[in-house]
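We begin with a single chain expressed as structure tokens, specifically the form predicted alone.
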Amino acid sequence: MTSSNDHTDDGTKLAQDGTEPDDTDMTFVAQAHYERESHRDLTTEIIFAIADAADVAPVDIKDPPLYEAVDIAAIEDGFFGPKVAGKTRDSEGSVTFRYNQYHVEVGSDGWITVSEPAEYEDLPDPE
């Protein structure tokens, strides 16, 4: 797992400006980062986080195939698409989706973030 200095010591997301829980409702499981030049594609990132955050092998996260949940070469042309006209995309900003019972956010500055939701105390036996 790596993790960056948006996250508590405990996991919890902080909001933008670090110093508030970003959802008290999601408790952070699992980051990563992707750089357009690695050898990895977004989709391989995408699949080694939520893995790491099931604390599984990449290869056992295929049900549902991620393309099923999302359109990363949507993701992949956005945020981190070729030059257009010659220009460079300068999108920003994220976007989340649910695979299983994670919560994902990708970044338009790479970090792809997984989450999951808090547990909920028990409630007392009404006894």
Given for the second form:
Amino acid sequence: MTSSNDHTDDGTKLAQDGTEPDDTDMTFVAQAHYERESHRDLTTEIIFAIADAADVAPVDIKDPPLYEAVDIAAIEDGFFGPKVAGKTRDSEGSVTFRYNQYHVEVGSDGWITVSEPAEYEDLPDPE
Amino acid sequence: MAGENQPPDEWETHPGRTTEESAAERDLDVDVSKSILELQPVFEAIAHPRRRYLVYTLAEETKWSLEDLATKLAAWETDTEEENIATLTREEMYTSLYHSHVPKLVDLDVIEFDATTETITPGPHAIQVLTALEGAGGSLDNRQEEHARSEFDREDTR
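Please supply the corresponding structure for the form predicted together with its partner chain (the preceding block corresponds to the form predicted alone).
First the chain shown before, then all remaining chains and molecules of the complex.
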């Protein structure tokens, strides 16, 4: 059922429609903390968190390689990079990206949060 | 002033190649920019210590399963015997390689990766990168080179 409230008088869609996919209810599934001195690199920490969310072994998370989904090197440089000429270049904030059905948020504080749209909760596991 | 003691120019001792040389000279601008461009994958490939290790292993063996490679690199990095590498450590290395360093090196044409068999083989740029690693020598990670060299020596005595 469509509501006329979704549209302005001249027929253009309201701005809120444009953000639709992100507005669906997200359920928190897993969390991990990345330490820059850790022997686990950011890529590994993220995949381990996704594996935790999916309840499978990390080595079974294959498709796609995280490299294909997001530029982890850029996030690592921006948030956790080495000092340049004695000055930190650490940014503050967070980056969110999609990995299959999961939304992964990496914060500059090192927290990695994995959530999935609520609609996925009740779906049976794919055969 | 060029005296008789000067070493002969390489090209002059191979007169048959002078035509190639002048062709190369005519194309000098193109050749220079090309060679600089070709260095980019080299720098990117060796920018991370884990990728340097990976490329070193290709000098030893030209075909690796990702599983074996993960075990070997974990052993090198932690200075531990391969049989003592914990499953978790190997899985962490495997994940790091699979999701980050392997696709990066594939992008740079340094390695080729068969996703079905999870096998790594050298790519078109592997030689360039290996040469750069050998040339850079001691300025890289010393321990890393030591590991790699001790493996080569063992190969030699077989």
